[in-house]
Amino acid sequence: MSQTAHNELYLALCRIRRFEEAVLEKFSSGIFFGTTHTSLGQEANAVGVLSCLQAGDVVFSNHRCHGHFLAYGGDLRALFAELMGRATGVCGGRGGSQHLHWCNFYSNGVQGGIVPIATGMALAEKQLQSERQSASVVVAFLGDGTLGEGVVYESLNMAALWGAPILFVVENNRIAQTTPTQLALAGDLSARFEAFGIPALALESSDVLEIRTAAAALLDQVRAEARPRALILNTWRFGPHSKGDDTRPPDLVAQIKDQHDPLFIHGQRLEPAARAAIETQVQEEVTAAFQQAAADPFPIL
């Protein structure tokens, strides 16, 4: 890979940990309308994931989705105006922090709910592939919470069944809400998934390398035989479930910051004046979005 596009993942890595941070620093003073949940750590799976988009593909996000809304390209001031209720948000200020659709990028607070839609989206994608000629594909990013909704193995039931092309990506930040997966869930996450036929690969990495080789793997599966796959991220939430609501212990979480931190696996790639442009450059541009939307209007009721 060249060291344009390590610069380029830094990038994206840095934008989505800079607007992260600036929403849970100024979330108190009221600014913001409705909760927030933010994936602080867990950056690379959004950028990693992502980066492996071809035109005409679906994402679907959930609860957590700022970053996958960045990593898909999304605009820092439209994210920030639509936490902040203006017109110019994302969906005009009405959809808030947890309900985003701009061009092919969805976004559902409900998390065992987004399974069966983007599923549903899979499949009609195939159904317009012979139309379009094309091999477009949905990315369904779940959290390890989300595989105690039984409708979420209903559908993929279905999408083994009817043959969906989606990728599901789980995010096991090891912890859902306050309750640590090991007390809420049961055997393999990765059993799961293949007791359905669905083929599935677990990765224990923050490294944006390794989760881009092999997401894009896996999404060359799912065009090239149009069927459903997973990816087990076993990755790691620095932030609270929310806006204050982490009960681990702060020296547990120091030492997940200091052992897990993606930016600064990724940035020990980059030239030491290059790291150092390009986070001037993302404070910059998220000082600026901000100051942006704060200053722009309501919507008109």
Given for the second form:
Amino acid sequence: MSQTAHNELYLALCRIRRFEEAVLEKFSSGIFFGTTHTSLGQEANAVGVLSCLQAGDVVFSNHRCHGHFLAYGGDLRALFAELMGRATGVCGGRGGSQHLHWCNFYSNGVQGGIVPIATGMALAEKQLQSERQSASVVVAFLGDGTLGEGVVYESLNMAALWGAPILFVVENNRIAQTTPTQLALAGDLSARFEAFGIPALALESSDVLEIRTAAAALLDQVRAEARPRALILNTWRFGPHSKGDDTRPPDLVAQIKDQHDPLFIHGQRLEPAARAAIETQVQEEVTAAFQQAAADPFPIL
Amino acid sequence: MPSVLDSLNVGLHQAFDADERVYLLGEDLLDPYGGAFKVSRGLSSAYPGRVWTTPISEAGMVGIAVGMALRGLRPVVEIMFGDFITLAADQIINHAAKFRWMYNDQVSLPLVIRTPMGGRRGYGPTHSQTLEKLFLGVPGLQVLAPAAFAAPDGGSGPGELLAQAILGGQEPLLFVENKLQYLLPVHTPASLPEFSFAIEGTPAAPIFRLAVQGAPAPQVTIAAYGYMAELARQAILKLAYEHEIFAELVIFTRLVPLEDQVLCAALRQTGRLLTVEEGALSAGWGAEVLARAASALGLHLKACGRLAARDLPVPASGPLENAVLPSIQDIMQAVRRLVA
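Structure of the form predicted in complex with the partner chain (previous: the form predicted alone):
After this comes the whole thing, all chains and molecules, with the earlier chain placed first.
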């Protein structure tokens, strides 16, 4: 992979990191409405998977969607503006942090329900393939907590039965809000997919290149065979579930950050000067986007 | 005269024929069975790639249809019994009904969910309910209920209402059928010589107005929909012949959004309103209609009442079921109370 490609991936990781940090940092000022769920620590999942997309592919994300939106190509200012409830927001301020739609990117905040919808989208893309003249696929992002919802398994069943071209990506950050996975998930996570005849690949990694390589291979299979695949990304959440609700011991969180930082892992592949330049560029972009959004008007009904 | 069932079946075939983006998902749809109530018969033979018989997964099938609708198809979902729609409530309320507005009107979601409600067949508490009231207050969700009436050419009948909803809709819609209504003939003015018969409203949401032919000005206005409209039709004929009490009937085919102008115009003449529905009384459709009428008419509304099922589960035993659900006699009695 070229140095330019490395730089691009780092830029995408860095954009998510700085955006999410700005959200948490500014939240107490009262400029954002509602709540938020940041994807700090999980940046490599969004960038690794979504950097493999082709034009026309569809993404359905969940409550923790900022990173996916930005990795998909979404605009920093529009996302800030959406969180600030401004007319220039991704959805004009109607949706807020969890409810985004732009181009072929969608998200919703209720657990599980997006899984049949993403499956239906994949089936629609398959039906409309000749009309659209492309074999588009769908990527659906689930969390480990989502696996408690029954409709997920209805969806896996029908996705396998009917050959939906969809990649289910489970971001297992080992904690659902405050509940550790071992208190909520019986048996083997991959086996839940394999039981429906959906091949599952599990990765223990925060390395964007490793995730990207795995996702690219699976997406090729989904596209070629029009069959579902699952990618289990065992990952780490650096921040709280939403804002101030992290119940994990601080030293454990510090250890996680020290050992599993996707920016650190990938940043080592960059020339130090290039890396510094990207970090400066992203800092400026995020600051400018925040200021522009903060000056944007509120919508009217 | 075709039955409501025949008319709905023809409407489905018309929609499939008119637009190849129309798909049907549901349980046990394949011929020769053609769905538990046979509304979907013949479709899987005529359009084999577009009728998907599903596992018993109401939430999943509705969710899949939502996704299909968001990406350019026009899916129809058949929920075998209306009672089972609760299994899909999250999909309907938190997903389908939300997307268009919360995504800032950037998407359309042409989805029709059809399902039969209603009792009087002894199916008991979980297969006899009339649950649409639970879905009447969900912004972004339309609710239609076909009437067993049509224009002389069949226009505005059940099948046409369904075909229009499938082909013309841009947002999710709950299409509430009724098990006993399936068996009714679709009446036209020619088949109802004892009644004056007018069709108002719009083609997408016709409102039928019936009164006894040649009767004096009506004293009471009855608002009803679905199968209860048929019982109310029989009741106003008996009231006229047996008691010389004259009522007119306003039959709604769209419950949400509620168009109350035709009803209010009728009420300005009679000043008396009875709402009739098969769902349980409390917090029902009639409460909404009555509140709208009271707001619009104020003191011109002299008397009003609501007739509905008693606030009990629907029993399996015939005599018990009859005691819980509103009958023709109950309608007559309620009207007589209003004019007393």
